[in-house]
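The form predicted on its own is given below as one chain in structure tokens.
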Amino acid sequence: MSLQALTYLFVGLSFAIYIAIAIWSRARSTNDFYIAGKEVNPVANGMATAADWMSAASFISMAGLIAFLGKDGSVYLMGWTGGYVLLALLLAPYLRKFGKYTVPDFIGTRYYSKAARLVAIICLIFISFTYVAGQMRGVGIVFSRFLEVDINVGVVIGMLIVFFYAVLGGMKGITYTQVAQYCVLIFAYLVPAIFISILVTNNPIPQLGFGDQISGTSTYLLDRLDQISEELGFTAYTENSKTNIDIFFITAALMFGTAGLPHVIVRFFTVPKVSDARKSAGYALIFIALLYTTAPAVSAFAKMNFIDSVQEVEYESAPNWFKNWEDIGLIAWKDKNEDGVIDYYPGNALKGVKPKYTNERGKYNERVVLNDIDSSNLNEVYIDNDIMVLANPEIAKLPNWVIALVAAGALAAALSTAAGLLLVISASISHDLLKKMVMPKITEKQELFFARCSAAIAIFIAGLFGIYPPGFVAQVVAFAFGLAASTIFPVLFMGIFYKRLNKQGAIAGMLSGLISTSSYIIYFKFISPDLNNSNNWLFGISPEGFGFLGMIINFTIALIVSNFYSKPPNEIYQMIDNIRKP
């Protein structure tokens, strides 16, 4: 069968499974819609959590980032994994013991304040929509490259699938769909990794192949990557180019920001008991580790195969995969020296790029030249980091069924996280904003109706992000992590472990973290991007890492302000004592 036929088959089968699960597990109450009736088995919840956690960023982007950043890319691996551990140990069991529906519910109740609840709602909606935009981008890339359909059609198909199981099933439908999606995505990630590990190092275990010798030689894979990188003028693959302080702050911002992400926190509300929340956290860590320990190997294999297949190759003889991705704009080649040969070196091939969608030939084209060639360097190749996992099987010349499997896995990763994020948005609007603040007298049936309407509207907006992507999506990813670290995590952590924190301190802390972090990131990312370099950063901290400093500011201001106002009411002390009991 052709690649396109196999891709349609695999994607169609996976979509049919998701729809069948949604019909079987449709929500019949707000309890089902928000937290799956608190009936999810810890193992199933662990798999669903892993699928929710490992978005398109993990499946598609992370290996690409590590491939091109080398050791510097490990900040994402450490930050995202460490963030999950923080969440599982410091927050998840206690929030489950709290026993309500949402993160703003905890913040509003713990700090006995509608203002605190509203600030949390705003932050969570912003963070969630930022991530949804990223998931829709992943859906667009997969549909346009492997199914060869118009990007608009691909996004609409993804919207309809998510609409079906999110609106119909709520958290109950999403949970069991995510179990299936985890099985699809992890199989799709590991199979090509094992194939390529055998081809490159003759070792069937990618995690071991990563540190093994290249087949038929006495040279280790990482040594060869260091050698190739230095010969081309890059920093050695196993060396850092970032400063230690920046690495520390970026990793910390990713950790604490990730621990404050709402769509994963809410997963621990779905199990029957607090002990089950701890168990599901452990199972999820095992399931996540399967992909996260494989990603560095995938990155190394992809980087070496990419360089070997294109460097100093005549463009007319370039491999098919190169031209396939060039057709949809995620690879570009500019022959600067007019010798007809592809040269890949440090620097930008083009002076500027911007996101763009086009219907021309039914293709998805994200990159378009702004100012033609950048003549300040020798590099002739523009390559989008996000294609490396998707293109890796093609680069390694694996069978078509493996390539089609990767496409199905990428869609599973993107749609699973999109569904979780959309449900968080829905619950924040219907439960926290309408039920708790605007219309407290609505019935459960009305609340369920508003929840489904909110989910439908959120899916529509997410689809618009896929069809008309804002040019700043890539930039505000750092904003989302920084915002989560500097606003949400401190109030959750102190809300559990520091009883003296009152509503004034919590609100002041969130606002100070929000203002300081957003001001720093907006200045360097939007107002003065030309100054976005280590010479101008405060203490050498990049905008991606400033969220950790914003978190410290939040903690400091919250503690100081709390001391100027009265203690929380006695019932808040009792509530905290209750959720901290084993």
Second form
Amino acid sequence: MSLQALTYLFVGLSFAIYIAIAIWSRARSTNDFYIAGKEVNPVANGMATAADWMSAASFISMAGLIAFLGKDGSVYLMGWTGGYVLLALLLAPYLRKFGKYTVPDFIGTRYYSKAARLVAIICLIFISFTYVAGQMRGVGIVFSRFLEVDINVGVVIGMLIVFFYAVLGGMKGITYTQVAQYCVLIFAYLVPAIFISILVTNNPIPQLGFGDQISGTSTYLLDRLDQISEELGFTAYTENSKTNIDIFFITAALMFGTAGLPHVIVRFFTVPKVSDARKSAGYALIFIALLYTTAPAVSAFAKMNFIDSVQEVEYESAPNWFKNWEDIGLIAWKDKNEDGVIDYYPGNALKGVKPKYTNERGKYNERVVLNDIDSSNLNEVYIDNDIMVLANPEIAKLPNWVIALVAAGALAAALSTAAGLLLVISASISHDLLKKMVMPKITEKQELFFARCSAAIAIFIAGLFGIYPPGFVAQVVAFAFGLAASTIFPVLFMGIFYKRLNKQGAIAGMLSGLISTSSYIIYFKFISPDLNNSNNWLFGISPEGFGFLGMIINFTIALIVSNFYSKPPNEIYQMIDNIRKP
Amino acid sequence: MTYWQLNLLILFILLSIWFLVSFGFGIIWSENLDQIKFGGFKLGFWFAQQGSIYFFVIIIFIYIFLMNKLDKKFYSDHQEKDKDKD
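What would the structure be for the form predicted together with the partner chain, rather than the form predicted on its own?
Zooming out: every chain and molecule, the one shown earlier first.
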């Protein structure tokens, strides 16, 4: 069967499963819709959490990012897993014991304040939409490369599927489709990784192959990577090029941000007992670790294969995948020294980084780009990080069914995360904003109706993000984690572990975290991006890592302000005592 | 010690390990550990890209084990303690 037919088969089959599950697990009450009736098995919830968490970014982009960053890429590996330790130990069991529907629910009740609830809702909606935009881009890329349909058609198909199971099934439908999606995505990630590991090192376990010798030689893969990286003028693969303080702060911001992400936290509201919430976090991390320990191995294999098959190869005899991805617009080649040979070196090949293609073809039938040449370096290749995982099976010449599987897996990763986010957005609108603040008199049936409406609207907006992608998706990811770390995490943590914190302290803390972090990021990412380098950063902390400092600011301001105002009322003390018991 | 004090003690010990394997071995002392090699891995690099994640999983399961024991010791008489009141 042709690649395209196989891809249609795999993607179609997986979509059919998701729809079947959605019909079987319809939501009948708000309890079903928001938290799946609190009857999800902890292992199933662990799987759903893993699928919810591992987005298009984890599946498609992360390995590519690490391939280019080398050891610096560890910030993502540690940051996006270490947060689960915080979540399991510091938040999940207590928030489950609290037993309500949403994160703003906890903040509003614990700090006996509508203002606190509102600030939480705003942060939550901002964080979640930022994230959804990235998922839709992932859906678009997969559809355009593998199914050869228009990106917009792809996004619309994706939205229809999510609409179907999120609006109909709510959290219940999403949970069980996420279980299926986890199975699809992990299988799709591991199969090519195992193949490539065998190919490169003769070791079937990628986690071990990563540290093994290249097959047929006695050279270790990582030593060889260090050597070729240095030869070409890059930093050695296993060494940092960022400063330790920056790596420390970025890792911390990602960890605390992970623990503060509403769509992850809310997953722990769906299990029957407190002990199940703990167990569920453990299983979630196992399922996540399966992909996250494979990813750096994939990065190393991919980097090797990429350099081997492209470096100093004549463009005309370059492999097919190189030209396919050039047609999609994720690779560009500008023959700076006019020798017809691809030269891959450090630095940006083109001024303005992203290629601006024309419809013309050049001397070697390459796509002509309008960008000025960046003559400060010899690099001739622009390559988007995203293609490393998607092109990996092609680069390693794996059979077509593996490539089709990767397409289905990438879609599962993007759709599962999008659905989880959309549910959090709809719950915070129908439950926190409408039911708890604007119109408290609505019945449960009406609330369920509004929950479905807001889910539908959120999907529509997310679809627009996919069709008209804002150019700043990559920049705003730092934003989502920075805000979760600097606004939501501290008030949840202190809400459980520090009884004396009153509403004035909490609101002042959230606002100071929000304002400091967003102004730092907006300044360096949008107002003066040309100043965005370590000479101008505060204490050498990049915008990606600033969320951790914002978190410290939040804690400090909250504790100071709290002391100037009276203690929280007695029933809050009782409530906290109650959530501290299992 | 009360249930809550023991809980805090467990958290303190486990989070210290969490900090040590990630921020400690993976970042702060990573370059020093890189002097030690096993197989093709430099130890600091291994902690940063593999080891810390394995430890995170182990930490959570130790936490689950200890907390279940603690729950049993203090709250074994209540079976459906957690049933929701809403």
